[in-house]
Each structure stands twice: as C-alpha cells, then as structure tokens.
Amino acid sequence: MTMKLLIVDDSMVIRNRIARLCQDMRLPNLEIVGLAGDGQQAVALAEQFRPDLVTMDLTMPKMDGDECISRLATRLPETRILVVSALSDKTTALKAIKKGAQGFLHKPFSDDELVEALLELMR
C-alpha cells in the first residue's frame, strides 16, 4: 500500500533532502504529494491530499508548526506527524506531540535518521 507524504519546512533545501531521501530503497511504498513552505500552504495542501504521513518543521512564517500541527491533528486525524526541527529542547519535543505529532526528529539529522523516523511512522 502506497503512502501519501507531505513535506513542511520553510528551507527549500530541507524539502528537497526530504524528498530526495524519500527515494531511498528501504522506502518503497512512499509518494510525495506536496512540498509545503509553510503552515497556511501545509494546511491547504494536507486538505487537498489528505497525506497519511507529515513531516514538520516548527518554525515557519505565516502558520507556525504548533498551530498547523493542532489544525491537522483536528481535521485530519489519521495523518500521522513527525517533526523536524531545530528545536531541541524536550518542552518543545513534548507539546508538539501533545498537540498531535507522533514523532520528533532534531535538525540536523543524518538520512538514516530520517529513513528511521518515517518508516516507525509507517507502521
């Protein structure tokens, strides 16, 4: 079964190793639907795609990830979130996930990492 992703960060240079890494082998089932630079454009797309899987960064214009994160944790409540951020602190990591992410992923990572992260959201 295929996978709908939607990547959201406000660095084109995050979205595209996203999606880059996204053609790894250990990631088959994977299809990106949309590249997002921030939360307004993130929201407008998730509702568009409907993505199983987001990845999130947390600090954006014009929709900060917190707010995009409670507003597609409430309209689309299957999608599973994981962040990637910055952000290191663990008061940070845990409101992201009390406002509905299932995962946090610290800037910077390695693209195992991320492989890692996507595929424990995948099961």
Contents of the next structure:
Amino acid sequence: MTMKLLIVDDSMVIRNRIARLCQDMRLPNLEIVGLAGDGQQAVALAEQFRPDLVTMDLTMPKMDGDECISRLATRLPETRILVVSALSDKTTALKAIKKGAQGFLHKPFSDDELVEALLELMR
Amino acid sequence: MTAPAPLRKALRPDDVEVFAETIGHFFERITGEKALVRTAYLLEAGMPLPLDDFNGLIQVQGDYQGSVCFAAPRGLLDHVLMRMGQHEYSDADHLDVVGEIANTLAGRARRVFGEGLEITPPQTFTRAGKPPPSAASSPPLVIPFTWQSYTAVLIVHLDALV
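Same protein, different condition: the form predicted alone was shown, now please give the form predicted together with its partner chain.
So here's everything in the complex, that chain up top.
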C-alpha cells in the first residue's frame, strides 16, 4: 500500500534532500504529496492531501512546528509525524511527542538515519 | 514601576567549547570529514564582523540574548550542497544552506544550554548585506575553523541573563 508523505521545512535544501532520499532510496511505497516551507502552508496542504506521514521542522516562520503539530494532531489524528529538527534539548523532543508527534530525528541526519526513521513510522 | 533590566554576563570558556563541538559534529555528520576548529578570539570594539560570501544569522532570546552567525565562502557551501545530494547551485541555494547550517549549529547548542536558548528562523545575507544589530553587549566571539581548504567562522554574540 502506498503512503502519502508531506515534507515540512523552511529550508528548500532540506526539503529537496528528504524528497530525493525518499525517491532514490529504499522507500518505494511513499508518494510525496507536498512540500511546505512553513506551518501555515503545511496545515493547508495536509487538509488538502490528508497525508499518512509528515516530516516536520520546528523552527519555521509564520507558524512554527509546535503549533503545526498541535493543529494536525487535532484535525488529522491518523497522520503520523516525524519531527526533523536541530533543536537538541530533551524538553523539546518530549513536548513534540506530547503534542502528537510519533518520532524525533535530530539534524544533522545521515541518509540512513532518515530512511530508518521513516520506515519505523511506516510500520 | 518598570521591572529592573536583568543582569547580563558574558559566556564562559566552557560555553565556547559547546559551539566549537557543534561545528565539528556538523561537518563530520554531513561530509564524513572533520573540521579543524581553531583558536577562538574576541572581536575588538569597533572591528567589523568577519562576514563572508554568505552569512546565516540566528537571533537568540530567552535566557540568552544576542545572535549566532555562520559565515562561509561560496566554495565551502558548494561542497556541503554536493554532499547533501544537490548538484546545481544558485545564490538562493547558498543562502538557504548557510541559514540551515546556522540553525543546526545553534539548535545543537541547546543540548547543553537547554530550551532557554530560544532561537529564531535564520536571516541570511551576502557579503554586501548588513547584519541586523545584536542585542548582546559583550564582545562577539569568533570561532574560526578549516574544512578541506576552506576557512569559515561561527560568530557567537551572546549575553547570558543572570
């Protein structure tokens, strides 16, 4: 079964890297349905495409990842969220999980770490 | 009655080590090659910031006030972009990745400083651009490093609020 993925990060380079890894590597069952550069755009795209998975940055303009996770958890509770963030303190990770994220991957990440984290959420 | 302004103090030498470690960690993870972090120095009053071709600046709030700025030459960023799987580069890509590196370095520092080191999304600018004024009053600390044949700097301009 193909799962739908929404990629959310304010860095175009990171959005493209995640998309490229998903297409080039071992994730044939993922279809990328959107790329969002901030939380507002992410909520709009998520409501339009109802993704199964979201990779979510935290530090973003307009609407940050924390707020975006809260909104997605309320409106699309079946969507699984992998936070991909540079914020490396434990409190931030715990807060994100409490708000509704299912996983947390620290930047900078290796190709293998990203694939492994996505596979974990796809199980 | 207005509340008194919080007392400020400069970062400690141990704090500087935290930022030096973030540089080493970033380059090793992304490129597989270590960066050689050189001796940090305080920028003398009146001296311009050692900006480079592309610069990414993170404003810091919370328990700390000021900014963290990553300044790098085009060639270094070309290599980082290539290691991240990108093979065509525009100035927009260089500005994007220099901001992302600044964000990653500042974010990793929260491993030690905690969530009280509140960071904003990056502001980016070229050598011709002007950095926004910093809220810190202590002198900026410059951490130079070499990766491959390139030299770049992390400029840490922070006060710790007491």
